[in-house]
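One chain comes next, on its own, written out as C-alpha cells in the form predicted alone.
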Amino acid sequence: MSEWSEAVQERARAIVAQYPQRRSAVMPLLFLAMAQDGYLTEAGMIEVAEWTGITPAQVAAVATFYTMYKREPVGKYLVSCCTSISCMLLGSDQVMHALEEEAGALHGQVDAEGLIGVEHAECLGACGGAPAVQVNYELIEGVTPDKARQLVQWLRKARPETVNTDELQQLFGGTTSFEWAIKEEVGAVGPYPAFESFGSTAPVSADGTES
C-alpha cells in the first residue's frame, strides 16, 4: 500500500499517464518523491519503483547518477553556486565563500537550523551572466559576494514559501546572459526543481496541494 497521500498519488498517476511506458516516468517521479519527503528517502525510491514497474536497484541507479536527486536533507533552501570556468573567472570562488560564511555552512552542509544548504555546482548554463547562483534551482545571474550575503540574510529573515527566479534576479542579480523576455510565474517550494500542477500554473507543495 502506498504511503503517499491521495493528492500525491493522483499527481503520480498524471505523470505516469504522459509516457507510453511507465518506467519512463522514473525521473519526474523521483522529484515528486523528494517533494513528499523533502529529500529522496529509501522509502521514496521504493515507492517510485512500484509506480514504474522497475526494481528499487534500478531506481537507485538513476537517483545516484544525477546530482539533483538529494538523498540527504539539504534544508528548505538549497543555494547552489556555479564554480565552472566562466563563473570562476568572474569571481564565483568569492561568491561561494560569501555564501558559506553567511550561512555558516560549507559545501555540502546545512546550517545549524536546517534551513539553508550550500553547494558548489557545475555549469548552470548561464555563462553570459556569470557568476550564477541558484536557490532551489531558481536562477540568479551576475551575483556579487555582497549580494550573496544579502541573499542568505533574506532567506533567513523572509523565509519565502516560494522562490521565483524573476524576484531573485531583481533583488540579488546583476548582468544577465540576455534580456529575460518571458515572466516566470511558477516558483520552487522546496529544494527540488519547480514543476507545475496539471491544468494549473500554481506551484505544488510537498503534500501535493497547490500553494
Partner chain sequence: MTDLTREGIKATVGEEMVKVTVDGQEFEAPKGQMLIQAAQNHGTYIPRFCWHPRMRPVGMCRMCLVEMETPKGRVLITACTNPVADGMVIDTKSEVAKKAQEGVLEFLLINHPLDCPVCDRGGECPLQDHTIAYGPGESRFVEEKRHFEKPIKISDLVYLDRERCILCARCTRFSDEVSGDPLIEFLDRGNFTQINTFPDQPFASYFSGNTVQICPVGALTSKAYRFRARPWDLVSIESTCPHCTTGDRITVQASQNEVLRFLGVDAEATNWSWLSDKCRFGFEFIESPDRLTSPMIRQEDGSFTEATWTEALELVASRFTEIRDAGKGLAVLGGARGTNEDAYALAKFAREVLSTNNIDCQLDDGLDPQFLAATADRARISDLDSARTILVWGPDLKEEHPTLYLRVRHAVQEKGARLVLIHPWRNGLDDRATHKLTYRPGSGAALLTRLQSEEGEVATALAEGPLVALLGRTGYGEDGRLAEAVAAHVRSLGGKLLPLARRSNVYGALDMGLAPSLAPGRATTDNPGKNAAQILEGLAEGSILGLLMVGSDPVRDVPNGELARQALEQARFVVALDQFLTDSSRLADVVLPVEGFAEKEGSVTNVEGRVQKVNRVVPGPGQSRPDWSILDDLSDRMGRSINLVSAEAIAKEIATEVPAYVGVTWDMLDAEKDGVVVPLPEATQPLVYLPADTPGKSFSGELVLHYARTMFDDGVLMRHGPSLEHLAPGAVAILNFDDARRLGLSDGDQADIKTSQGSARLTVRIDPSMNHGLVYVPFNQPGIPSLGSDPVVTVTKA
Given for the second form:
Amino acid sequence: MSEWSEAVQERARAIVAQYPQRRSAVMPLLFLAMAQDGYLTEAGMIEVAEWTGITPAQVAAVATFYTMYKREPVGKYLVSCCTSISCMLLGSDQVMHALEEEAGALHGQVDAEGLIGVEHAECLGACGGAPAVQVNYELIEGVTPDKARQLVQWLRKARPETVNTDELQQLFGGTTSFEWAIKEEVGAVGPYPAFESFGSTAPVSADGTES
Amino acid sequence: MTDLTREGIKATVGEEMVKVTVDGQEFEAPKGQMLIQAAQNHGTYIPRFCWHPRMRPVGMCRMCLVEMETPKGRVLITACTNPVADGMVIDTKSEVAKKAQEGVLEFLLINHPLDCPVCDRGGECPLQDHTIAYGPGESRFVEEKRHFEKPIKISDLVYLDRERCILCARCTRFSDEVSGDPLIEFLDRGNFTQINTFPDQPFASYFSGNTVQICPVGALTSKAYRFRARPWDLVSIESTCPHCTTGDRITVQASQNEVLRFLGVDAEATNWSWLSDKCRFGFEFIESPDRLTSPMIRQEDGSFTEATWTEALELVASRFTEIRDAGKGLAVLGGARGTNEDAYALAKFAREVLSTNNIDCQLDDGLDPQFLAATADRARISDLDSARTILVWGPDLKEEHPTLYLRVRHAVQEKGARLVLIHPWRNGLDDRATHKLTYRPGSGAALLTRLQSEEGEVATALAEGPLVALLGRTGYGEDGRLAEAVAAHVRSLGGKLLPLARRSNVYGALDMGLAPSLAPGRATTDNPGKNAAQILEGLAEGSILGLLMVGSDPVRDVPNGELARQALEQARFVVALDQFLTDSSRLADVVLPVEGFAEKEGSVTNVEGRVQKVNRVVPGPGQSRPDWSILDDLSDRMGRSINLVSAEAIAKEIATEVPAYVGVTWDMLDAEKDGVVVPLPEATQPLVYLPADTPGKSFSGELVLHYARTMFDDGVLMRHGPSLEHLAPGAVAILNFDDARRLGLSDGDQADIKTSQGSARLTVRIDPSMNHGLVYVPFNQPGIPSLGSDPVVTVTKA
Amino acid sequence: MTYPLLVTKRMTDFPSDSHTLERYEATGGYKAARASVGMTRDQLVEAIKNSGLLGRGGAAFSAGLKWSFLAPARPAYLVVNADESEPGTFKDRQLLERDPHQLVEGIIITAIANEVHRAFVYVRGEYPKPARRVQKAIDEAYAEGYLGKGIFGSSYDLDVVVHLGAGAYICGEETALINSLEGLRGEPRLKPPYFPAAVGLYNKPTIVNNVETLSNLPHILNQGIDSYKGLGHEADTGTFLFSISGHVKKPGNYELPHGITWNELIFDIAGGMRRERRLKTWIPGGASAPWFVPSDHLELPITKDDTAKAGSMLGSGAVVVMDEATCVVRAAERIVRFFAHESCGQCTPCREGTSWLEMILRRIEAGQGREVDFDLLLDVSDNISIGLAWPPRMTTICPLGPSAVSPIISITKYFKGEIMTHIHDGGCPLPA
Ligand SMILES: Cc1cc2nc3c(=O)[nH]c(=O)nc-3n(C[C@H](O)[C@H](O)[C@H](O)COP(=O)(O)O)c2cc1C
Ligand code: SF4
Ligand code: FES
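Could you drop in the structure for the form predicted in complex with the partner chain? We only have the form predicted alone so far.
Full assembly next; the chain just shown is listed first.
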C-alpha cells in the first residue's frame, strides 16, 4: 500500500491525528511527500490522497493552488528572490538578474547540475530589509547583486546539508527588517526545500474527531 | 462518513412568502429562494453562467450582478447567491448593473476562442447568446489569448477543450456534489486556472455525460455527439428514458431520421435533468446497422433466411395453434421493455390466443409480481427529499438505479436524511451512509430478525420517520422474498416503500398483466401460471413446448443462463420479437423485427406508478413493426382475433378496461408535465412470508457468492452502442486477502468458480474491503458463462 | 519623540532572549491567561469590547464585537491568522519570531473567551523560522501545563496546532484560510455569512484573528482598559505596528499610537528619504490601498477615519514610500502583478481583469502603450470595481480583485503626465 517508509508513515499518522477531519492534513502531507523526492510527484499525490480519503484529482486541485508545492525538481537549493514592490524599489530586479546569471538558470529553472533552482517570488514579508532572498525558504535580507552571486558560488562550493538563516544572513545579508538579535538555536531546513524538520508535533490531547 | 466538503450556501426554501420588488414589479416569492430563480419565475431573466438550479450556488462567474437598495445606498450583489428577503428592492437593469454585466461578459470573451463555427455548442451557447444581447461590439483585448492543448480526451466518453472553458465550476460541482465522484477539478490558480483530471485517472464517472449537458459553452463535448449535428438542424421530442424504472424524462433529438442525442429534462418528479451515461449514450443502438429489418426463419443448419411477413406469421400461427390445441403448453417471456400498449396487447394475446397464464416479464431476477404491482404505502420518489431516514436494502443503486442513487445522495447530503444502508459489500452510497451493515447473501433473514428484535442505533434510526425504504435483491444469491419481509417490517414502522425491479417498463408490464398471477390492472388471476424459472424448467424438461420471447434475452439475462440455453434448445418452437439477434433469439425458430424506442408512441409506468409518454421521433428500420400489430395479426391467423387497430386505440382500451388506469388517456399524459400517478390498491398481499436461515442452507465456514449487476455489462443495448460496448468492467472474482490466502490464491491468479448452477474461470482480484467468506462476481460480463442464483460457491485455483 | 511600547516592549528591552519562556514569565507573562481561566465568556468579551481593540489584520473590525457574534453551536474553533503576505507588511513576522509566548497567551485568552478547545495557527509557508519559534513556544506551554489537558490546573482543555501555508496570499482572507485549513483550495467563501463566527471551520463557529490583535490581549487584561485606551488616539485605541519600507532611511516596524501625521512618520520616525531625494508618493496601508501624495496628504493625521476620508486605508499598517526617481507605471505594474498572481481565480473580473491590467501596464512600461490605453486601464478597472469608489463597489467575492485597482486609480489620478509620456516617448522617461 504505502510507498513511504515506516518512519514517514509514523509522521503521517501524527499529522493526520492533529486535525478533526483528515482532509485537513492534505497540506502538511504534501510537504511530507515533497520531502521524500525533493518535489511533488504523481505518486506522492496519490499517496496523500490515500491518507486523506480524497481523490488524487482533489489532491492535485489543492497542490497546484499553492506556489510552494513544486511539480518539477527545483534542485537541492531553491533560491527565491522577492521582486514585489518594496524589494523592487530597492533593486531586487538586479539581484534576480545576478542570481539568474550566476546560476545559469532563469526563473523557474534549475542549473545545469540540478543543484540550484532560481525563482522570483512575490512579497516574502521582509520589505524592511529589502531586497530579500530565501534559500530553501530561509531568509536573507538586504541582499545586493554582488552578495547574490557570492551566495550562488558558496552554495556550489560549501553544499551545506542544512541551511541556517542566521548564517546566511551573516554571510550574504545586509539591512534587516528589524533587529534579529536572537541567534537561531537549531539548524534550519535541508537537504531539500521541504518542511519536515518542523511543523506541528504538539501533543493533541483532545481525542477523536469533533464533527 | 467522509469528511465534509465545501459547504457553500444551501438554499432552504420554506413555505413562508416574502415581498420582493424587481425592476419596479412587486411579487411574492418563497423565503429562501435565490433571487435569480424568483425573478425568473416572475418574468425577469437575469443573465448567468455558473448558476444551476440543481446545484449549490458558487457565485463565481459574476454575470448575475444586480443592484440592491440598502439603507446605506445601492450595492451590487449576485442574484444567484442571495436569497430573497422581505422588502428587497432590486434593479437588474440599472446603469451600474448593466455596466457590471457587460464588464463580466467582456472579461469572459477576452480569453475565449472564436471558434463558434466549429463548436458543438454553436447555436445553443449562452455565451454566444449573451454576447449578442449584452456584449461589446469588438474586442479591446489586443494581448495574446490564453492557450491550452485542445481538446483533450478526459474519458472514454468526454472531451475537454480548456480554451473554451469559462470556469463556471458546473462540471466540478456536479461530479463532487451531485454524483459524488470528484475526478474532475480546478487545477492551478488565478489566470492559469484550468479544469482537468489527474494524470492517468480519467473522468470515469457513471454520470460524466451530465457535465457535457450542463457545460454552458463547448468546453465539454461527448464522443457520441461531437461534430454530428448543428442545433438548428435537430428535431427535439420529449420522451421517457428506456433504460431504468425511474422514468427519467429526456429529450430525444434527431436529424434526418437519425437519433443523435438524449438530453435530460428537469422533471421535478423524477430525474431533475440528470441521466446516467448508460441512459444518455444508450441511444446508439437505435441506429445500429445490426438492427433486424425483416422477419427471419431459422433453417435446419441453424442459419437464418429472410422471409416475408406472411410466410413468417403463417408459420408461427400454425405451430403455436398446433401446440396450443394439443394442450401441450405455451409460454411468454418478456415485455418489460416496451410500452404499456404493447404489454397490454401481449397479455391479451397470451391469455386469449395462446390460452396460457405462463407469462413473465421478469426474468427470474426480480421480486414477487404481487408485491411489485400492489405494494401499498408506495412512496413517491419525491418522498426521499423529506425523509428523515432512508433505508436502502437492495441492489447497489449507483449500478442499477442511477438517478435514484443521485436522489438518495441528495437527500442525505443536502437535506440531512439519515441513510441506513444494508448490502453484502461496498456500495456506491457508502460514503454517505449513516449506518452501514454488511451480511452474507443467504443470511439476510437473520439480520432482519435481529433488526426487529434488538435495540440499537439502526433500529432507532428506522423508527424515526418519515421513513422511506428502497428494497430489492442485493444480488442473485439473495432470496427474492427477503425484500417482502423487510417491507413488512418497514410497513409496521409506518414507512413508505419503493420496491426495486429491473427493466424500464416492468411496472407497466405487470400492471398490464404480464405475470403468471396478475390480470391487467393489478388484479389477481384465479389459476396462476408458471413464472420465468418454472417456464425455463418446463421447456427444458418438455412439459412446455412453445415459447414467445418479447424483447427478452434469457440466455444472458436470467441468473441461470445455462438453464435458459437448455430450455431454448429443447423447446419445440420458439418465436422472438426483437430488435437484434441475441444469444437467445439466435436459438429461436422465427425472429420478427420490431420497432423500438423512439420509433413508437405509447405510455410507460415507473417505479412509483407514474405513467408517462414515450414518443415517436424516427421511423423503425426496414420492415419492423410494433409488437401490438404483429400480435394482432397473429391472433387473426390463429382464429381468435384480439381486435387491436392502433397503439392509440389500445391506450383508449386501457383507459376504460384496466382498473387502475381508468381515465388515464394520452391526451392527459401529453398535458401533464410529469405524467400521472395511477392509484395503488390497498395492501392486498398478506406479507406473511418470514424467511429465516433455512436449515441445511447455513453457509457458515463456506464461501458465499455475491453475484450482482454493474451499470455496464454485456446487455444487448450496450453491445450495439459504440460508446458503451467497451465499458463493461469484465469478469473477475473479488476476494478478501485472508480467504485468498487460504485458497492459495494471489491477485491476478486464475480460479474456477463453481456453484450448483454454473461455473466459470475468472481472474482473482484481492480487495481489502471485501468481507470474509464472500466472493463477488459481476453479472453478465462479456464472454463469461453465468453462475446462477445459488449462493453456495467453491473457488479453486486453476 | 518616543512612544510607550506594548507588543514590542519585551523584545526591545531584552533583545537576546525575549522569545524564551523564562524571560516571558519573568516579565509578567501568562499572568493574564492564568487570570482568564477563572473568568466567564461574558466578562472577557465585554472587557475586550470595551478596550476598543480593533483587528490588526487589515479590516480594523472590533475584536470584542466579533467574539460576541460567535454562534452557539459547539465545538467552536480559533484560527490565528499568521499568513501575513500583503506586500509591505512584515510586522507579524517580528511578533512571531521575537515574542511567540505573547501570542500563545493571547490564544489562551481568546480560546477561553470563546469556549474554544482547539486552535490553529496558520503561518505562511515562507515563514519557517517564525513557525519554528511559535512551535517551540507552544511545546513549552504544553510542558508547563499552560496548554493541553486542564490548563493551569483547571478543567479547561486547549490544543494548539501550527498549520503551514504553502504560498498563497489569498489564504490571508479569513474564509480562504478556513478552506485551506480544511484541505480545500484556498478560495474565499461566499458572503453572507459575513463572519466565520457564524459558520467557519468545518462549518462550526470560528474566530479568526490576526497575530498582532491577539498579541495585544495580555496587555489589555494586565493593565486595564482605561490605561490601554489611553495609549491610543480616540477610536483607534492602543498602539499600532507600522511596517515602513521603500525609499526611507530607516525602514522597519514601529509601534506607535495613531494621530501622528504622515510627515512625522516618514521624516521623523523613519528618518526621511534616502539619498535626500524628494518624496513622490506613498502607500499608506499595504498594496491594496490607494496611494497618497505629499501635496495632499503629508499633514494628515494617521487615523482610521482621516485616512478613509482621504480615500484610502491603513489596512495592515504597511507604508511603502517611493521617491522622485520611481517610475510609477513600473511600481503600479508590480503591485497589479502581485494581485494577478495571487488571484484565486474564482471571480471572472478578478481572474481576467487583473491579468489584463498587468498586460496593459507592462506594454506601456515597455514603450508599446497606445493613446487608448489610459482610458482602457480606467475602464477595465471600473469593471472590477464599479465607479472606482473607495471603499470599492465590488463585483467580486472578496476584496482582492478590487485591490488591484488601487494603484491604477492612484497613478491615473496623480501621475497622468508620466503615463502619457511613457506612451508618447515609447518608454520610461526616468533613469533605470
Ligand atoms: C485579500 C485579503 C488578504 C488578507 N490577508 C491577511 C493577512 O495576511 N493577515 C491577516 O491577519 N489578515 C488578512 N486579511 C484579513 C482577514 O480576512 C481577517 O479580516 C483578519 O485576519 C481578521 O483578524 P483581525 O480582526 O484580528 O484583524 C486579509 C483580507 C483579505 C481580503
Ligand atoms: S476577488 Fe479574486 S481572489 Fe477574491 S475570490 Fe474573487 S477571484 Fe478570488
Ligand atoms: S450566475 Fe451568479 S455568479 Fe454566476
